[in-house]
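Read the single chain below, which is given as structure tokens and is the form predicted on its own.
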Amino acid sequence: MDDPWDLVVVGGGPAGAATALGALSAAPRLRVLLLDRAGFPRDKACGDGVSPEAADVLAALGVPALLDDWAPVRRLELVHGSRRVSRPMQRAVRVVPRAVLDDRLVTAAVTAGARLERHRVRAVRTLRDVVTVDDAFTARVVVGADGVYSVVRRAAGVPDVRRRAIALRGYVATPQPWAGRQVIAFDPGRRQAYAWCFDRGDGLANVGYGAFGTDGLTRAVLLRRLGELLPGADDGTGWRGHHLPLSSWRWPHPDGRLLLAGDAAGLVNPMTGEGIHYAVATGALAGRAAAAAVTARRPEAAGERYRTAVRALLGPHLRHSALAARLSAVPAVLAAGIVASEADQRVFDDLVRLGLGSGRLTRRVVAGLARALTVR
């Protein structure tokens, strides 16, 4: 308590580990403590897809070959009723179980110099010169990477994200028709909902069903819709459910010593539900902002530094993804997106970047949608 840590990171998932790596890559002598309530390796509900943009962030953090032993998935198939498009992606995705990904990232953070402790955080308080965590640790800066129900978020006075999605995930033996690809089958009976099957490349596939909004969506309903959209995908094991806080048009973040990254910051793509890229990208920025503020002996400036960096990286993308999410809630527009993607590889590529990385609604996409809607 008498010797504050330079940085305490609450949560050891991709956002938290990336925070530690970002801080230590900027200031290797920084004293960084990483807290998580679970031991590693541990499972998390997720689609497990690690996008190429997320891999780029990890490479910049000093772990460029972290997932090279997992098979690259190069084809994405989108289905909506009778419409279907199957195309190669410009850059491959890797489907890596979170038990593997998170463990490797935490190990990399510890190797870089962070200290990992198993501890469930219950209370965070900002005092005049430091932040206290459960009256057990003090820090100059604290980063909350503790998920949708973030303790740090509450301590920072940031309201909970109102717009959420719910998803259920399991694993099945990869059916041959789905081998070597990611398959997304949109639910024609519910807006902004889809089933998925993502081949891991090791004989198993990550499968699940997700829907934007939570009303009436029990485990039984989610499993039933998964089986109806992708027959056989519901015959799996390891089922886990979770809520996703969906990002919006604006991204508020307070000044001060408390920073929020990943799900804790309310950053999940509202069009696709993808969150790993946001987690590692914002984690890296949070770590660097904390390191810069502490090194300058102005830890209270960390929040402002971080907010500026995130808005520079993701500001336009967040506005475009929020608009795209609203458009895709209209069945005719969703169908037009599949038609336009089938007609033009470049439209397909732009939509993939918008859904999995930090892309935007390009003129090419808008023109493709307009043409498809006109033909209909």
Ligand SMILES: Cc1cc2nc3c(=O)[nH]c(=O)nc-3n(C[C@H](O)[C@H](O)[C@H](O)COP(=O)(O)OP(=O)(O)OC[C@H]3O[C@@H](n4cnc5c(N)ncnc54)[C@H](O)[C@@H]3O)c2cc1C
Given for the second form:
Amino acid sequence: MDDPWDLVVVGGGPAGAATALGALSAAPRLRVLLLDRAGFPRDKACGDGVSPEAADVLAALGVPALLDDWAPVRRLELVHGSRRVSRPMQRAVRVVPRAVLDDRLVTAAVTAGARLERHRVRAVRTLRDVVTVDDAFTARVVVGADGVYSVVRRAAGVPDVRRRAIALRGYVATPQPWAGRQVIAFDPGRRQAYAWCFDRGDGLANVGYGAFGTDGLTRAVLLRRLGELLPGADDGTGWRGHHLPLSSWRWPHPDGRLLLAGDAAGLVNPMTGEGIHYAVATGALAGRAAAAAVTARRPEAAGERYRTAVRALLGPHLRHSALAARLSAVPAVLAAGIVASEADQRVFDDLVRLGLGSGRLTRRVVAGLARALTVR
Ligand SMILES: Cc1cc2nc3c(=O)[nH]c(=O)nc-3n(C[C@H](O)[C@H](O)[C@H](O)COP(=O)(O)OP(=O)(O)OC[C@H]3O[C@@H](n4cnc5c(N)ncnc54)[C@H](O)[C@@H]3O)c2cc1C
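The form predicted together with the named molecule is what I want next, because the block you gave corresponds to the form predicted on its own; please supply it.
And the full complex, kicking off with our chain again.
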């Protein structure tokens, strides 16, 4: 084995690419190795919705306008049984296939100076002065951005995320009534489950069905519920499913040289299933924490630096979204959220920020819910 890498990043999804970009924007001469078991471009099961806050993080990492050639989607429609709200969002979302998004991000990381290698990581061990990766690479710091089944998470001794969702997505020619919008149809027959149709703006829409929990949710069940909630959406192709590790009230993270970002860190919004914003935001922080710790010749301090930074950025939001997820599991509260959003654009905007970014459960939302629940 040669000299240790300053930073080895396991996984080249949004969290991993953002980690490399964060590290290299803080310390451009850092030696950064990005490992992924897949060759890029590669597909990934996802709704492909990239929130404006995710785009803000990417711009701050030196990749502005990365998705500007994709159509902005400005309208969001929420349906729950007979209740419906359809409103413009304050800021547009972009629906971009992951084969495109992740490839562009990895390319940006390589342009910034990272070395990309195709390699499936199986074992990570922390020794006194370095971390070894499969006895093939050594590093001062390793960031696990290797998704929901993270090998690095296991090596760091962090237990698996218990609260998971499962979701299946495909693509259809965009049905005309759903053009130019993101449509979410909550499942009245199951708590915390919804079907979606997200128009990409290029003639195709990303469609899917996701449910919190995993029991009995076979591919056939997910497809059937999708077709029942959004008729025709189940006629798609390219079906692909995946687990989502849902964030909770507490966000544990160990000290030391092993850091976890994105899905590997158990960060998916428990109310909506959004994970790309968390992935790039925590990736950027992990990269910066690793760069600062290595530059200060204290790589073992990277974990503590990172945990402090993530809690400062996302701590209150994670608590609010955990509470909101519990509340929205009650059908009457979910219905009240739709009624309150229909009554007041500002309540709608606050809920969008809570579900897609780092917003909080505002007084306005609580008051709107209380009003809708009392006048039912
Ligand atoms: C069906 C579905 C719909 C979703 N819709 C949305 C949405 O619309 N918007 C949104 O924001 N989020 C959505 N999410 C969540 C989002 O997809 C994830 O939160 C996001 O991909 C997390 O990024 P990541 O970089 O942490 O992990 P990933 O994107 O999973 O990337 C992990 C990378 O690590 C690599 N890897 C894994 N193991 C190893 C190993 N052992 N060695 C080397 N490489 C390895 C993989 O090949 C992969 O490239 C959805 C998820 C699902 C399943």
